[in-house]
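One chain comes next, on its own, written out as structure tokens in the form predicted on its own.
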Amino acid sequence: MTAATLPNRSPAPSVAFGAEALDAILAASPAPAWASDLRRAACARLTGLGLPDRRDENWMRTDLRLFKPAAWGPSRSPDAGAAVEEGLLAEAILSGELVDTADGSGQRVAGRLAGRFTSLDGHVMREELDASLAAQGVVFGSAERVLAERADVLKAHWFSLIDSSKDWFAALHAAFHAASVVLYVPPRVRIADPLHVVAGLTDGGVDTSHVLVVLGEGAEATVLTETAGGGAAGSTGGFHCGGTEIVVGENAFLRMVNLQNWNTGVWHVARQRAVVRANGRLQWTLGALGSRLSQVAQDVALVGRGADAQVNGVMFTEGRQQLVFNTSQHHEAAACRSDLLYKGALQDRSRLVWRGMIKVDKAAQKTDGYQRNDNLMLSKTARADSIPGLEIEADDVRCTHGATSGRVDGQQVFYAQARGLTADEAARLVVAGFFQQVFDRITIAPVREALARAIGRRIRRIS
């Protein structure tokens, strides 16, 4: 495992984003200058957009009264090091999984990871890659350096996917992205072990960083991505507006996770969309446990025929928490498989909001498309609106939809609790049967254990 040489930082100011912050942000960036002009693009467009409201379909059930733009602007460098990065991985969900600490002298030491990336208040901290790996054209670390020294195969892909002239968050984000994260693997070539990429907050921070994957032809790849950190309800908290690109190549297959687990006084704003090229294949799995509020936009495009993919969803709300989350499936040639599968549950006030899209164009024949949310009631007053769509233009397909919700049957909590269980175990026990379905979709076991640990330790009593 090699270590890249990370290049000297000077603190970005603490002003509101804007663009004196940019001038600031460019002028100690070496990203080469067709990245800064999109940036600087994207920051003209800031100033003539205002937040979405309801009059958008996405955002009409999402409460932003609450959010204050002129509150946030790029972080300062942490007062971090070691101690800093430590404490970042321990909030990680997966780091425990992934990270060897038994080596005989306390200290830590990698596991079975093909490379890390680790960021803290837009900031990295650390980005490493298996020297193997290379040695064979594997490219990955920091967007600034990497774009700058592969623009021959990356430039086409930045920034191609995600709209930024649609909000001012999409305009933000494309505006003023930091501590970005790139991996681009050539054709045919098949990394063995996962890579690892965590993005850190702490209390009043802001992330704003961009993931881009691109796989060449028959290549094939494990990316894990999660988040920490950041306040809790009542504190400052900490702000993300972040985005995820992804294509996957012709016969290529990529496993991507996806890990929210910020504290609760985070506002999450995400933008993430993947194309799928011919008989490419993508099995994505999206964990959400944490923020203050999410607005998550997850696109899956299917562009060459028998292309793949399995969308996998766990989300667990409690407290005041609000998540929502807006899914497409679009279908843009002949004969793709789509099928996504994506299970809440809820306690205490919290609220989770789904709403799924199907779209066919007509050239996509052969289609076949499934989506399903189902969302289990832990208590009285949460609530959870599953809103799933279909929109079809061809006429050889078979695409379906269904959406259920509903509160724990009384009868298997008693059935649990008569043979010793306490009401917490027995709730427990019901939410972890209810989840089971996703998964043993998830083929990644230390991601389907650990998210199974995760959403166990928040589970409290029926109400």
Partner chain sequence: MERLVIRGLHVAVEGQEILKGVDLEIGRGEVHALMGPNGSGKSTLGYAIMGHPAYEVTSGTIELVAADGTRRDVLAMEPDERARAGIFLAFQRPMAIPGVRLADFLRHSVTNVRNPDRKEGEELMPMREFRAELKAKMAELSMDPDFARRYVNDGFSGGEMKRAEILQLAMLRPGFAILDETDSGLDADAVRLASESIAKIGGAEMGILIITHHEQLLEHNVPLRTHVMLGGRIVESGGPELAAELHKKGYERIRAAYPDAAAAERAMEDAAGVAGRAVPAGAGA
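So the form predicted on its own is up there; where is the form predicted in complex with its partner chain?
Next comes a single chain, given without company.
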């Protein structure tokens, strides 16, 4: 799957995002015509769209001044193949928890995974699905391939949830998505083991991957996506412009985890939206540790009676990282529940913004909506903004929100020190305790452990 290498990374791409580049991509693509048409339409819009307007409330706290659109182009073939991929897999924080390395022979073996999909710089490196699941009609793998095979169930959902005409990033993603992955679980099929998706970047690489997950009525699955690599702050960095669409069918249950752990030179822009149908359940966890700048929209729409969404956020920022999250819990049907808890810890001069909205339509009586954001400041120079919001048109609802911001208490640290823990251990413990409340909600042990470990490694002496 790897082609010729391009050893030199120049600041300007050899090919720009545009119609010509797209034609070249589509000529080599096995994707069906209807999917290519969507791309061409998005590409046509791209030229007329600028970067998002900072007067837009979702973008006003996102500093894009140093983002230069012209510096990026369609993903090229990766510099190196399998060796780089192996390195990124090792770097991916979930891999260590999911993959057993001790099989006696020292060989890396996949343990407890229903499927695996990895990509590097927008190129598919590996796609695997448990054969017994494939036999039950489960579809998992590269969108290029499966959209043609299963247009009957996928065409209706592909790019149906996220708006690709909103701004330059949205149109770019819709036109130039690559190494995209689809999971379709037929009605009543329950997948016990997780499916693991890793998107990797080399220094200066571009990732535009799209993720579509569709669960049929009564189906169950656990999807873990994570990112790794890219350049560190001060290098060429990297650029992720991604999108995620999730459809949870009636009575279906999806556990979705997105861990963003790029190196600190990567620009990360992601539009993510889920719809949950009647009595469907979604547990959606976002972990955000990396990137230079992140701009994430995480929207949940509860469209059928009795739908339930639990949204968890675990954020740790350091250096000069800037992470911005806009969340929406849209209650369109009656008797639905949504419960969002975002917890962030900030170190150094980093910045975290959360702007949340619970929107309740007139028809959505008996709504139970909750949103909360707690931030823990680990330095005096970090900054967090929490902006909760409610828009309620129904009259018989229970909607509440809350936000807190605090520091590690010196008295707590002294108490732990008096019991023999060093100041650093004490601070780590206090931070771990801070996140425990959200970890208690995440029912996937490897995710909890990987996040706790990754955060533990990042905490330095608290100032």
